[in-house]
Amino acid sequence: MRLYEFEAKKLFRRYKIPVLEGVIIDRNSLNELEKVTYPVVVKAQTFLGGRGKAGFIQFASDKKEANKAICSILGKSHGPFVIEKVLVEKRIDIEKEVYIAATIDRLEHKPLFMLSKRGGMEIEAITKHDPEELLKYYFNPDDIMPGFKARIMAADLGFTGNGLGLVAGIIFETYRLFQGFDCKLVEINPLALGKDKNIYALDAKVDLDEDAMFRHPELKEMGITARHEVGELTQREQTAKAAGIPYVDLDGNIGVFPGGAGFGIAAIDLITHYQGKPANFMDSGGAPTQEKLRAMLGLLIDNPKVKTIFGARFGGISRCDDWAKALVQYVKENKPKKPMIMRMAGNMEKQGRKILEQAKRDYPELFKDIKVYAVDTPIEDVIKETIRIEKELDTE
């Protein structure tokens, strides 16, 4: 569970990691400014990396241009979260900027360290181009970070006599941090040495292990509590979660209307391979309501930026007929005008077949863009034309 960068601050306040005074603001507060000194820096408060060049982080010298600034912010979008907070913390000199991590190495089963001379970028970016400017030290599950290992490290960043002290102490202290609060991951980055000659670590990043967080109930008293994986829900997974739909949003333009999670996972992958975008996961198996079936879609056809769907039904505990019943009545109501591209086999495909073959003598306007395939035709063809029909479209 990530969190924002001023409760991440929070917890780094509790281990006397240095960070820099700072305000939380949003519409309702903008008299919070009375209480920063300036030169200032903006920053929006979302899940999601990248905020500079979205140009969610933003520089202010006085209460005008800081004011500006955060109205220029708040109510935007970066990506799909909307921004309702933001971060007014003084800006200082910046002399020297490392980068510094603690997360789990999922092949090697340990936990990691990782460190870079080279803060203040994407750390995917410093990996893929200089993976020798990336240090990384392993430890033990249960293991405790030594001083002396820290000021090791600390000297790897090329830190001398009192900055190398300091900044052994925030590593060992990140580390203690990682362990404490059961994280997946601690970033800092930047940890900045400043013209002051001080060390301040000026963005925060913390992913809790939600599992775990009955362990530690400190978090609720600091106004943490557990939410969805990645942040904050958007809309149309809000409406999901509250109908018991489980849906995950994605980027793309093509909807999955699968059968179970599983084959929703498989029908991600595969429209990927296929060079398509999926536009969100959805579990749709274990014998939904006529009622969930249909609102699902909705969910689909709402969503602006789906082009065409796939869908595929295999007939178990759900039958077929009852997934044909749902889509009969869902588009006879709503007369949707996306494409849809679908595969149907397995418990009551007959009957199934038979409901959605009456609906098209009935309405062939509406049913003019749906097609369903049999079991005789490979999914993987279903998910080409899929796709095929979106890039057409897409051209238009």
The other form holds:
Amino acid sequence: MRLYEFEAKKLFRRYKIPVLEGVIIDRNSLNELEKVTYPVVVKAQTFLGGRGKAGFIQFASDKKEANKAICSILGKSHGPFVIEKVLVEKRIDIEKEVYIAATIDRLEHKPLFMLSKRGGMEIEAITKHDPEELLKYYFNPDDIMPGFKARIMAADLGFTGNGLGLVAGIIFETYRLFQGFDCKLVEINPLALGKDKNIYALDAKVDLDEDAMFRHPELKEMGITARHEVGELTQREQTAKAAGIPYVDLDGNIGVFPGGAGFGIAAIDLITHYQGKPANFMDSGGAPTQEKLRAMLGLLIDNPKVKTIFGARFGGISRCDDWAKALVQYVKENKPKKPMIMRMAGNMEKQGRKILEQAKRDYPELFKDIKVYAVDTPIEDVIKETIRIEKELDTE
Amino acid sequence: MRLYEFEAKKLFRRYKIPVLEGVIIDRNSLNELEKVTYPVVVKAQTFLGGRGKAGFIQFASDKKEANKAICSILGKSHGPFVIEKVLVEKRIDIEKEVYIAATIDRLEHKPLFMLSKRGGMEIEAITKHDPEELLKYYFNPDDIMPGFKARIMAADLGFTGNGLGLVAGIIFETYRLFQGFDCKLVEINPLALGKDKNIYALDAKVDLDEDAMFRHPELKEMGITARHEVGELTQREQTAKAAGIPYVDLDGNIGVFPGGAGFGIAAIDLITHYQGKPANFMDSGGAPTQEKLRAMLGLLIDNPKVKTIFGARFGGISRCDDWAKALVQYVKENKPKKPMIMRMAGNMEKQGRKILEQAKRDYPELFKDIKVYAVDTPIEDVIKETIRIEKELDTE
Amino acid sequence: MAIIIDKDTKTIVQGITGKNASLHTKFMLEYGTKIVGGVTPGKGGQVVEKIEVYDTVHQCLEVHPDVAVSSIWVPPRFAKDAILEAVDAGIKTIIVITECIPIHDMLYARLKAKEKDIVVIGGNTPGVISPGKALVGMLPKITFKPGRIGTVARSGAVTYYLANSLNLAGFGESTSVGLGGDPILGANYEDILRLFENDPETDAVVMAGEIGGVYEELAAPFIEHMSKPVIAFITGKTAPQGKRLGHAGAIIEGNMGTAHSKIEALKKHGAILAETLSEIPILVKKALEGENKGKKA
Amino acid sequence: MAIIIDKDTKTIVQGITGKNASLHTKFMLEYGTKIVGGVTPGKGGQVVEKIEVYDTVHQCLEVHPDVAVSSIWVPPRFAKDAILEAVDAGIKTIIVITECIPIHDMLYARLKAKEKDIVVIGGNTPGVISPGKALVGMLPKITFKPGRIGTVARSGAVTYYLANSLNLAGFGESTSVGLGGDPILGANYEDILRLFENDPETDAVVMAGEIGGVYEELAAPFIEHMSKPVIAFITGKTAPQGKRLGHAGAIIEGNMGTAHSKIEALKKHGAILAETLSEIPILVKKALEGENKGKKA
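For comparison with the form predicted on its own, kindly provide the form predicted together with the partner chain.
Below: every chain and molecule of the assembly, starting with the one above.
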């Protein structure tokens, strides 16, 4: 779960990682500008990097300029995101900028602390051209960072004297934050030495582990709650999110009603491969409730772009009988008109098939365009059949 | 630093280790009895074990009995301690009592958790006769206790069902307290299963590491402060304590003004060996200030029992010149009449000897009974000389 | 001897009293898996599907000292501790069904297991099946048939479709392994490829990968050293690519993590790439006939 | 080659800019100890007694890779970290002058050192001296003379008086080791006895112990296996015995910890007990003449 800069800095304050004074401003709180002392930096709050290049970090030496900067940023799009807030911070004179980050190396399966003597805008060039300039320090999971290691790192960044202790302290606390809040990433770029000889975390990037949020109720107290990170949501995506269903609108007309995320991705590939056009990505999660399954179907039926529905249930931890019950219940209640070409196999398949057969007998009219193949039909034949039917409808 | 039961239970509450409701009562707060519901247990607050046998744990089924019990306990002596407070706790019906303790095994240099299925009064018999009944679980220092280990221990104590989880939780938290507050010992005897199926820590013994107190300012907030644990102090011992000097009054007449604790102990042995009678134990600590050295001398000079003073300074981290300066300053200011037989050797000895010689020249009268031998006189000759002079004075 | 589990492998179920775990305990027993005990703290003494429940793994092992595999079904917040308990008890293979285990928890648990040479599969694995012999997890038995092809995949459903596709073409599986869908996994592709390479009952391996993570790329170089053909199927070619936050990811993982990077790495090191599920058995057949690989057994 | 430190042993001083450390750096240099660097974080680049100060041990070791001994003089709350820093840098002997180190800190630091076979002496040690060769710590040089008797004691002053008593009788010391006065120590008597036993420059060992703790009792059995005589001096015979809190101490340590228990254990395993300091050289002389022990060198 990615945090906005201003949220990440709330966590920094908790760990006494020094950040600049600042106020957070949106369309309704422009009066907050009264509180700042100039010069300031106005920074768009967004989940993407490259804000500087995109013009979303601006300087202002008085209120008029600040107002202008804010108005030129709020409401703009940064990639898929609409910028709703800016962070207005005191501007300081900088003597030196470095890069520090705590993250997880998935190649080594270890926590990793990284440093670069050259931070700020230069980090991109270093990443691309001089990766050997990046210093890496591995840790064992759960190991606390010893104070001396933090000092070694601060020294490796070129700090001496008073700055050595300050930066070692920041490195130590950054790692404590990384561990303490189950972070996937804590990145400070730049960590700056001001002309005033103080050290400041000028930017803050924090990515939290969604699966560990149960351990951190204090985030909610801090006003930091779950969010969707892939840009502005369509109406349908918002509905799906509210129902707890990972769902992405795509551009096609075949509704995809898969099982887990893994086959959801495969299904889209395969539909595309056979010249069909998937209308969506969706993930049922493990062992979805009947309620969730019905909500999933509703998302497809209610989408006017969707002409046919491809469905697949391979019962593992999810059960075929639950799936069949949900399907029957949905069809009985909503009487959908769209053809559904599906396949059901796996655990509790026999029970599921009984439910479907009973429903077909009871409501032959409602189920006439619903086919549910079994394990002996290759899934790709079901996909091809769906595409064929969709093409027929298309040419009607 | 040993805690009283009621203090230890404050720490238990912090870690959600279940204790009974109770009030702490001294001579001035007998009205606190209004708050309790009967029957109750009245327990003397003291640093020693064996309270039950000594009659310092009494039961009361109403206020009258409670009052009587309290009055029979307050003001009594338990070993060297005068009982100033009692803890009055609700009395419960007990189904089973076990013993648990987290401590440090100095033989193995490891933290150790111990269990006994038989707790309460029986632990003494087990310690003496069936030590193999005690179960031991070693940990690496700094390792957190895994939840499953706590459950294994709870199961080893014979708990099942709901009790298993409760006791595992208590074991887990006991170890967290042990680590979190730098404890030398956390002992719960008995940990009791009540007839109400709840689990309670009926007693609480906690011993903190004095050298780690700087890490735990919260103790002060909880009203837990440093204390003298070896019984009632003499007036002089209280004076010494206020000056930060480890000091114990003994029964003799030779004042001992040694360096560190190690030689302090040796000096008492040696004086005793040569048929002298030491008047005290004392420890200067490493590198004492001149102020402290003067205070140490004052304790001996002001003691009417002390006839002669044996002194020894082997300058290591303590410096001979500091020692000599303190001696000269003290003598100049206080003009003591008691003979001082001393020896000074070690670091900065030359400088120290110069100071002493100058003082002898300037104040021959004041220093006439003060001898300060050098490294070439065996320390035992100095001791024997002190004893000889003391005996002379004695026969005068 | 099939890899990981065979018909005589004694296994236990941690979290057996949970709804899913007890249902799948029934399925596993029906399939013939030798489940000798279950563990749920505080529920020792209960019985689930005629299997005795213990309070701790250690208590269970006192009665059944030769347990070789444990499967973990506990809620995610207890998964780390359950894995550590099995590691502490010295169980040599731990199959973690639990999904959404916190990353830092899993990093720690897998390290402790590695230190004792214990194999951890998952989290979020559908399980492992050696068809006709034993099944640990929640894989639907109907999908798998005995045979001589090993399969390994991250996603549960993809595992099922792989086998289904092989079966419809007349092949069967020696063992099918689900690596799991969690971001941090115990065993990775290379670990399982190595087992199949040394397994006399396996002639060829089908591996399925998907967008995200680095496990496919990391395994690719090992394929060069294998005597048996590896047919690979990578999904996510049409999925939109997410953007990384910050620079750390790019520094560590470079350009890994896309379907393209995975396909390129696998091709480069000698894997045979399949475009569709139905193409897989065709390529397996070709590889086994055309080349002289995998004919040891 | 003397044990632990010799005239060519390169050493560093952690916490060198402190008042005591800088004074004793001067004394050590005067004695001939090869101090090649000092460490105080944030004070790198300063100079103390012509010795360069570094910010970290690692920076110092980049310039002086052959450092064999570090002495630690930092305040107690930083001692754990300073020891770990020296351990991490791979320095083979760490002499901890700092006193009153928290027990849990020292337990952890000594374990980390043990894992890498690093010798930790102290905390609260007066140091180690190989008379005429080198001195690390704050032992007063005047007390020690070159010779062939090894000494080991917990207390600083007792260490000085032991040597003083030996010197006045014409003996000298091969090396004198202060184990330290803190409740948890790195090296214990047995570790040092073992070094002396294998040291061709040592003929006999004098060990002094005192009331409290268990180190003397633990070392006693080793004395039986030594070829050299061990003369022991135990103090605290007349000290009042404290009472333990709770039962844990008695369970673990039994009746250890009194002067009596130490004397009994040492006698039982062949140590020669001295009643007074002046008796020590007499017993050493007797042992060396009377028996044929310790004549190897």
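This one's a predicted model, so the numbers in the text were calculated from it and none came from an experiment. Residue numbers count along the first chain shown, from 1. Just so we're on the same page, rigid core means the largest C-alpha set that superposes within 1.5 Å between forms.
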Per-residue C-alpha change between these two forms, D196, threshold 2 Å, rigid core fit: no
